[in-house]
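Below sits a lone chain in structure tokens, taken as the form predicted on its own.
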Amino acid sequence: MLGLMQSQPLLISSLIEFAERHHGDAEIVSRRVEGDIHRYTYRDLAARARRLANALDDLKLQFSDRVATLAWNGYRHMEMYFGVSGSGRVLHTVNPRLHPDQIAWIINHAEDQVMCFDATFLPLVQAVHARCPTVKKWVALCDADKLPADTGIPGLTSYEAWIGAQSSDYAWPEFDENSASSMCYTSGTTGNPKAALYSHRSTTLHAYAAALPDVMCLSARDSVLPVVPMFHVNAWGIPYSAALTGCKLVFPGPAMDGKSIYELIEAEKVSYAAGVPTVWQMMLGHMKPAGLKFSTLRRTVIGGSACPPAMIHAFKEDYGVEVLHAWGMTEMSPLGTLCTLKNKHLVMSKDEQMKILQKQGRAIYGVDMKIVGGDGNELPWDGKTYGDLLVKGPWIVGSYFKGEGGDPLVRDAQGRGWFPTGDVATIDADGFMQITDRSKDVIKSGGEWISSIDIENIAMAHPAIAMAACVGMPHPKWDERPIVAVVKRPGTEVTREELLAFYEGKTAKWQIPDDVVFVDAIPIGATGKMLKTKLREQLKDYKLPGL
């Protein structure tokens, strides 16, 4: 017997319809590429998204045709989130931090029909457009009078002229909720990137889950600043959850330095912000010397890479900001876990609570996870046993676009598919997961595993260290031994011996790095993560002391 409820597909268009109808006057604020501050409402957003949908119809784009963006976080990019997907096409957010050759490959692989880009990325588009034969229309996200001249890009159109000629009357189509809504390519650290292809159903479910109290806890009372780029897994789904909840949205545009982010937080009374550790490191680095404080910021979700405990402590103790440690990946839309305490933890001491909050957190509803050993069997949730982390759920990839890489899933005894994350983790009895390393980065020394993340976190707790990366180096007896590459904070000094002594009492003696290498910078990838592959290339001639 079936239930007798109304049947309505979960479509992205329903989110913007709800936003317009139920909190149409809520504000969306954007720092534009032009440098000024733009303000409008969800009602304005909805009307302009419909104009965009009409413009795509005029181009005769087919259902599921791809429309690409090279854009910062801003209101025009947000309009594309709803106008493209809502009309039945697929939004393809391209990461502009990738190499031009990779970008051209991705555009061709996705068979993008339209490319919309911020003026910042004009040189990048000029470098790739001749190599992208599937793109029928190039659109600069700017006013008509700001359209660059003599670009060499045939038929280049201003976004405002393009959608301004269209009506704001548009009936969003209804279709199968499992239809593709957007796509995002992995950063492609090995081989060519692969695309996760999200559906309307998966995206809407993810938006619901992200807004839950034990996840991002978004509400109409919040002023939210997504510093995480809209080209990085759809800004962790915040644009969709924002439409669902009616929170005020504040977009930083291209100004991603610590000073600009801090000033925007204060000017727009931001209560909640989201970003990767490197962004917050820049902001805290700006605030501390100037003696600055937050007047409204109360929570920040940090993901993308492990948040150093020293940063969690600084936010909480120095600035009164709660850090929500999160974990996920492109293939997971991206949220998998978020770390919030349970009721029974509230009576614990601050130090005991901090040990929990340093973990990546508990699975949110819609995600199941387990750790397995080399034989594929599930390992105990005791907080100590390490294993390869597998996940499954309705917003987790089942296969990649065009079948790239074959079947990525691992089947259990019941035939259910689990996605191997490539992370090594522990899970405790309360379900709190902690990433101990990437499987390719874990250091195997004398048959024992050493977590590079633990080594990095200790180094980052030293007041003279701005950034740290731990890698394993070949050793004739122990197979591998850890070394730590560090970047010093400006105006500070620390010696190799002082930093190694700093490890004493904080980890087992055999886990203390064998050496410290001082570097000017640690390579950072397109999504703000450390590139240990490049670091290893830089250190290819390095020899451990005494060898």
Ligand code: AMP
Second form
Amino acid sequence: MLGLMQSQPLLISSLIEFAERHHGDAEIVSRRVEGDIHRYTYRDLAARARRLANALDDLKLQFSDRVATLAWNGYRHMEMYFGVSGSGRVLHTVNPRLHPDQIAWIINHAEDQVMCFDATFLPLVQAVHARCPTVKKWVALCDADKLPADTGIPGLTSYEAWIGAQSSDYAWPEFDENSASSMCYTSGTTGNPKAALYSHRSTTLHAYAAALPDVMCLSARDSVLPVVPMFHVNAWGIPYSAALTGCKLVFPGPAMDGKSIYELIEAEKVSYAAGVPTVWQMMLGHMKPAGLKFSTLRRTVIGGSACPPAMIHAFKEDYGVEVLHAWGMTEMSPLGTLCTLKNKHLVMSKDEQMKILQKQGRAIYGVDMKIVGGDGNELPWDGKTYGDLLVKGPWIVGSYFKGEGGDPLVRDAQGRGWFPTGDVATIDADGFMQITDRSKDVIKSGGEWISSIDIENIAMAHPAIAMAACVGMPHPKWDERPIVAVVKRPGTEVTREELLAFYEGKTAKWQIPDDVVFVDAIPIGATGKMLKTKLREQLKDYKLPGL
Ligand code: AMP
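How about the form predicted in complex with adenosine monophosphate (AMP), since we already have the form predicted on its own?
Okay, now the whole complex, with that chain kicking things off.
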């Protein structure tokens, strides 16, 4: 017997319809590429998303055709999130930090038909447009009178002229909730990138889950600043959860430096922010010497790479801001776990609580996770045993766009497919997961694994260290030994010996790195993560002391 409830597809258009009706006057504030601050409301956004949908109809774009963006976080990008997907097309957010050759490859692979880009990325578009035959319309996300001249890009139109010519009357179509809504290519450190193809159903369910109190805890009372880019995994789904909750949204545009972000937080009374650790590193680096404090910021989600405990501590103790450590990936829409305490933890000491809060956290309802050994058998949740982390759920990839890479899933005894994350982790008895490494970064010394994240976190707790990356170096006896590459904070000093002494008592003796290498910068990839492959290349002539 089937249930007798109404069967209404979960569609992205329903999110913006809801926001318009119930939170029509809630504000969306954006710093624009032009440098000024733009303000409007969800009501304005919804009307302009409908104009965009009409513009796409006029171009005779078919259902599921791809519309691409090369854009910062801002209101026009947000309109595309809803206008493109809501009208049944697929939004392809391209990461502008990738190499132009990779961008051209991705545009061709996705068969994008329209490309909308911020003026910042004009040189990039000029470099690739001739190599992108599928794109039939190039749109600059700017005012009609700001359209750059003599660009060499055929038929270049300004976004404002394009959608301005359209009516804001448009009835969002109804279709299968499993239809594709947006796509994002993985960073592809080895080989060509592969695309996760999200659906209306997966995105809407993820938006619901993300807003939950033990997840991102978003509400109509928040003023939310997503620093995490809209060009990578849909800014962790915040644009969708924002429409669902009606929170005020604040977009940083291209100004991602610590000073600009801090000023925006203060000016727009931001209560909630989200970003990768490097962004917050820059912001705290700006605030500390100037003795600045937050007036309204209360919570920040930090993820994308391991958040150093020293950062969680600094936010909490120095600035009264609660850090929510999050873990996820492109293939997971992206949220998998968030770290919040349980009721029984409230009576613990601050130090004990901090030990929990530095983990990557508990699974969200909708994400099943397990760790397995080399034989594929599940390992215990004891907080000590580590293994390959596998996940399954309705917002996790089943396969990649165009079947690239074959079937990525691993089947269990019941035939259910699990996605191997490529991360190595422990899970404790309370279900708190902690990443020890990417599987390809694991350091094996004398048959035992050393967590590079643990080694990095200790270095980052030293006041003179701004950034640390731990890699394994070949060793004739131990197979590999860890070394730590560090960047010093400006105006500080620390010697190799002092830093190695700093490890004493903080980790087992055999896990202490064999050496410290001082570098000017750690290579960072297109999604803000450390590029250890590149670091290893840079250190290819390095020899461990005594060898
Ligand atoms: P991406 O698909 O580019 O977003 O990268 C996903 C990967 O980033 C994950 O598989 C992890 O290796 C890493 N990652 C994301 N969040 C965290 C975190 N909180 N701690 C450690 N690693 C993380």
